[in-house]
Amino acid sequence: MTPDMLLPEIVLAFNRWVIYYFALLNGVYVVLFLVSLVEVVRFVKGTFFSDYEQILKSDMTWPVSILVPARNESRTIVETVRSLLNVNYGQFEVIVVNDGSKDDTLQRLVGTFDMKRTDKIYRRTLPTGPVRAIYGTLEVPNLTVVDKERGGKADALNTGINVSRYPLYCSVDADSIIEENALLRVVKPFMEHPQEMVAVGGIVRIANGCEVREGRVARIGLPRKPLPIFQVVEYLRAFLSGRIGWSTLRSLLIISGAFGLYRKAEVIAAGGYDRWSETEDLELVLKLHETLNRRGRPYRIVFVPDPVCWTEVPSTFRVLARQRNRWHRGLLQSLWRHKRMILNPRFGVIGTIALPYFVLFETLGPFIEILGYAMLALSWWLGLLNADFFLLFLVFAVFFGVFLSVAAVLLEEISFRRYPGWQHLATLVLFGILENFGYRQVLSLFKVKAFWDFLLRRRAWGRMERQGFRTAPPPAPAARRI
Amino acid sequence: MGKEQARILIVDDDPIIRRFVGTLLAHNGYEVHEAEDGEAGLRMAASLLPRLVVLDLVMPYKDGFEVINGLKDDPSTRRVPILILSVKDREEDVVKALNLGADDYMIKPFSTQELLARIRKILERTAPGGTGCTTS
Amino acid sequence: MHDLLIRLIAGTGALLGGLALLIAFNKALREMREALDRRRRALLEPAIYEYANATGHRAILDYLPKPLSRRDRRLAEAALLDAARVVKGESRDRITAAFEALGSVRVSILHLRSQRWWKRAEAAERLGLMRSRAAAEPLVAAMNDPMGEVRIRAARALGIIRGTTSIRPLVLALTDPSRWSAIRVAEILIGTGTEAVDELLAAYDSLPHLARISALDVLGRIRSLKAAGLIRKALKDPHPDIRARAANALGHVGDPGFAADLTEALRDPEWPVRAMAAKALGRVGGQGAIAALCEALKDRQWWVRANAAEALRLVGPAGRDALIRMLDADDTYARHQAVAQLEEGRIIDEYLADLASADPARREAAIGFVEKIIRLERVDHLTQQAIDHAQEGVRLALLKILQRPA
């Protein structure tokens, strides 16, 4: 055979090959959307009462200890600790735990709630970076602010384990808004399911666009920019019938840093936050999922379909570019990590589904994407294009990518409804169609980016640039997950 | 209820509670306004200049407490009379209402026939002429 | 290949177009809906308010146009049901009358036979709120209700209508799996107090584990003595679970003649147990107590020792005497843990004041204690006090003993 005719060969076998790869992809969303809209239907008919006032009231609901990891946090530290500290919720505590910052968070705590220096002890379950101090307030009994040396957002979390005093931990984000009700929300599994119930993660919204009065979501809106209303589809895609399906098939692998709520003695079990990764939220439930099945005990960590916390998320390119190099970065090196779970059948859905999924589509799909826009290029050059063929194919490809688009909205619109205006699904349905022109393309690039970066082993630590809440142009948020 | 409408501030979060006390005491021959947070309420008391205000405690942006401080803050209220209808029963934070300012405290859910009473009751001790609580 | 791709693209395109109308349509239902009942509840309500708080003897029904439509009687059972949550007293009984008078416990009664189980539910839950006496009979037979959620629902709802509840299938509903079951069941029977104390002295060793552990949280929280021979008896269950609970629950009931029982449990071998012995002992109180703690300051288990050092704080002086005297002892842990509650327990702040104190004999000992604590290396609570203390005296003090070498 000659090399003028392997190629050809090769050509027409990458784009058979690209089919059925496609195929498989959709079947798989397909299914998830599915599996995602039982689920919500019935996750809406059964709570035609919300029971959240008795949990609130009952002295026997387990007491939760708030973690809130910061470092130059100073714009909008102080209104996120107001609003934390009234949640709803009967028993628990607020720990702010100030990561080595530069600016004056620190002081801004310590001047607004009349902090002290305390000389209050704890165990040092999980090993940390030197604490500095750990300040109390006769005004605000449930806060404690630590401060310590800078170690990172899983070192901050590791000494905010250590401090706490309650069996539960929520970790929050320092610049993202909880809902009132999020705690209720998310420790309603853990009375459900007392024995098993090991993490619980919620829906994480997008706060651009909304107007924030005093750390609470005062009416919810569209950001005006195109980069941000992306990112809203893409999160109702991602949470509604991605996570609620992963979720229903016991297979959840990701709880967004942003909002969680974790049994303690697991994640200590477990080893805590690990400091190498760059997405620490996603390889603590990895590692849950991988300690919790090697013990052989039964265990579950779910997802409520509930909204229950509200974040901003990038509105540049650049910033965009950082967050999700270091999301996939995370992913590729927790996936490195814990390969032998992949394929194994001991580990159940995971094994066999969920993580061959991540692999096959999250990690290797931008590539295959790419190579398919060279190949196709390659077929038109060598004359193989069936410029027919092609444009169907390109006509298929869009339609569906639409449809699900299209679905997540759905979703949205039968449950939640949190985007009241006709204007605002006519936007979301509108973007549903555009994201299929560029913006996914795009991602796909940040994508490879990331794996080139991860086999160079580059640790380009995305430096936040925040502002408040209520000045114009949003955060830059990088160290998130959705 | 031949007498002269008495002015009434009802300041709640909660539509549910704002209407129901609403039409009871326009019933009862009062003049209802309605604020549906803190802010609105102080707001609304420094114009109106009601008789008595009737003030929940669990409210976004401004809590009761923080509406206490408020209207005792500012001497055209200081004097206006403060009755707080709250969910919350524990002691603590009835003493808290009170030693704020508060002139009485009803838990919900509460019986109608009690709130009128003590309304009625708080207006006659605080009748204008006596100590001057609304400017003439 | 060609048609099939065709077709396939005509399949997703009417799928998409078939989604997006259903969304619009649904919406458009929707809102159409919601605003014309907002409207029409607007006109209603006042009346039906009027209703609720008048004392005449007019009925629901002549307060609403007649003839009633099923949209009118449905939005006057919302704003009813609306109302129910916020009054007590004579309003309350008119609104249940009106629930009878609309037909509304007929109705949910009736839901409490159907095919889904969130109907079912739903229906005890609003009959619950509706307080009417004519649903307790239906109410009794849901208890057998296959769905758990149902039995819990229709189990409050008797206990809002009757004032209490029939106990016996209560006790049985605490072997729910669900621990939110068992707490909503628990705090029924919490509600109806001793009344559940016998059924559950006689239910306990027929009990499964977990409903063990439930039936000990109700004893300890309804307080009664009565059930104390049965706790302390827990308290030697050969499981630590069960051990653990019932040392939490003679904590509740919170008598000092439990302190010897609560003793022996702080040498149990499971360190939870000890833990929670320790807690308890702090609210028993009890002079008993205070040597145990003391020692039990020095356990193996972080837990035991932080229990022990704040149990110490909240039995009264003597308690707080053994943590002075703990600041002495020959356990790092213990000391550190006496400088935490004494702190806690504002004591050192007592000293701190006596620095500046016109008594000598006061300053010397307020000196020697801060002297003491120095030693112990627990600086960060002084040197906040020298720094903002509200007086100057004991400022300039406090920074002058800081400042000695060591």
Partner chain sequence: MHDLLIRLIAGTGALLGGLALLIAFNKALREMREALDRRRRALLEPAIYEYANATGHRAILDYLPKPLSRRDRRLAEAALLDAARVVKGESRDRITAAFEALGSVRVSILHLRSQRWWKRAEAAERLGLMRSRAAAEPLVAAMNDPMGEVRIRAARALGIIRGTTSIRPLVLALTDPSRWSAIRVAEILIGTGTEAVDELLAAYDSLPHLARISALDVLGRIRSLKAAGLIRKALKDPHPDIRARAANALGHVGDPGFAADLTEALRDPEWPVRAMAAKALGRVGGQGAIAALCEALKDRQWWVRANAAEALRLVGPAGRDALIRMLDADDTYARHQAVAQLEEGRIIDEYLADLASADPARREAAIGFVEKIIRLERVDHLTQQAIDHAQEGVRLALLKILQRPA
Given for the second form:
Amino acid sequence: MTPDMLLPEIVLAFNRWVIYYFALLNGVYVVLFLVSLVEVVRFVKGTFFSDYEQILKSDMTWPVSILVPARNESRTIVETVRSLLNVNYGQFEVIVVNDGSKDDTLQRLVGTFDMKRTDKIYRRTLPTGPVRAIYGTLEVPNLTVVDKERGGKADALNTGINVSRYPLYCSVDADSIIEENALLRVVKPFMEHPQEMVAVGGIVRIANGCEVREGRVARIGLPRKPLPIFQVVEYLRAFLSGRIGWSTLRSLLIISGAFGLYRKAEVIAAGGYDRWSETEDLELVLKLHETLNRRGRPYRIVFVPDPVCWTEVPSTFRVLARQRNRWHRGLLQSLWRHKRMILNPRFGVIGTIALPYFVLFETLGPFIEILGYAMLALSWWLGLLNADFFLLFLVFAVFFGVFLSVAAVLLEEISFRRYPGWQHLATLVLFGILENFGYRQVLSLFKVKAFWDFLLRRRAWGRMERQGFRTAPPPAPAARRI
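Okay, that is the form predicted in complex with the partner chain; can I get the form predicted alone now?
Only one chain is given; partner chains and other molecules are left out.
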């Protein structure tokens, strides 16, 4: 076969393969959405009758240590700590670990809460970098601030685990705010399955556009810039159509570092957080799956869609590119680290379904999408493009993309209704349509770049510029009665 004949054959074979790949991928998406839909309906019905007041007052409710790793978070750290100190929960402590900040993160904490240096003694169960000082305050006895040399987020979390006192710990990002009853809701699975439950993740929503007063989201709104709105839709789809489905199938691989609750003893037994990982939250969950499966210990790692954590997301493509590059590099690192689990029936659905999905679709998907556009242009140049078939395929591709995004938005509306106005719903539906024409392709390019950086072993956390939370105006004074 001559080269002139070989090239068209390769192009046609690739195009046929892409059709099968596309059908399989969207089939998985639809199954996950249907599983999530059933689970959300069941969850909402069960939550309606839940007595969280009983969990709050029960002596059997486990105390929780809230760990907040912070580096250069001066703009948001005080509001974050205030929101944590105001959670509606029985016994808890807040431990902020200042990881060598170059700004005034430490000074703002010390000054705001009138903290003094203490001689607190703790057991160094996990190896960490040097701790400079530990601060406490009599005014807020359940608040501790640890000042340490820079070692990265994983090292800061390991330090927080060492200093913590309680059997459960909750990791919360320093640019995040959790709702008042979030801990009560996320601890409920531990109360229902005290022997098996190891980790619980909660949903993360976007704080851009919301107004914050005294550590609480006082008014929910959408961001003013288009880029964060695209991320609102993306987060809804990832959490409501993705993680709920994986959790129901006992295949959850990711608990967001912004908000997750863990059994401390199991995390220590697994070796804690790894400093080498770019995504320490994903790596920890994979380590827990592997460790517990090897031990033959019955366990549960689940996702709960109701406990809400609000976090700030990038508002520029430059910052978004850094974030997604790190996320994807971290995924590739963890998949390579745990490659022995892939297609290994010893690890159940994790090894036979979840990990192969991430390899086939999350790792290869961006390359196939970008290469598909190149092959489309080449097909047209070679005269192989069937216009009718291409338009039909494009309609189906856009339809599935729009369906999944809009379905996630509507699932949010019929279940939790966090966004109060019809204008919010209409805007989210519109952006759920528009994200298929540019935003999704840009994310694929970010992932292709991340794969290249992974091969070159480039490591960079990337600076995340924060805008800070929008401060809500004080409530209007009550009208005087005459």
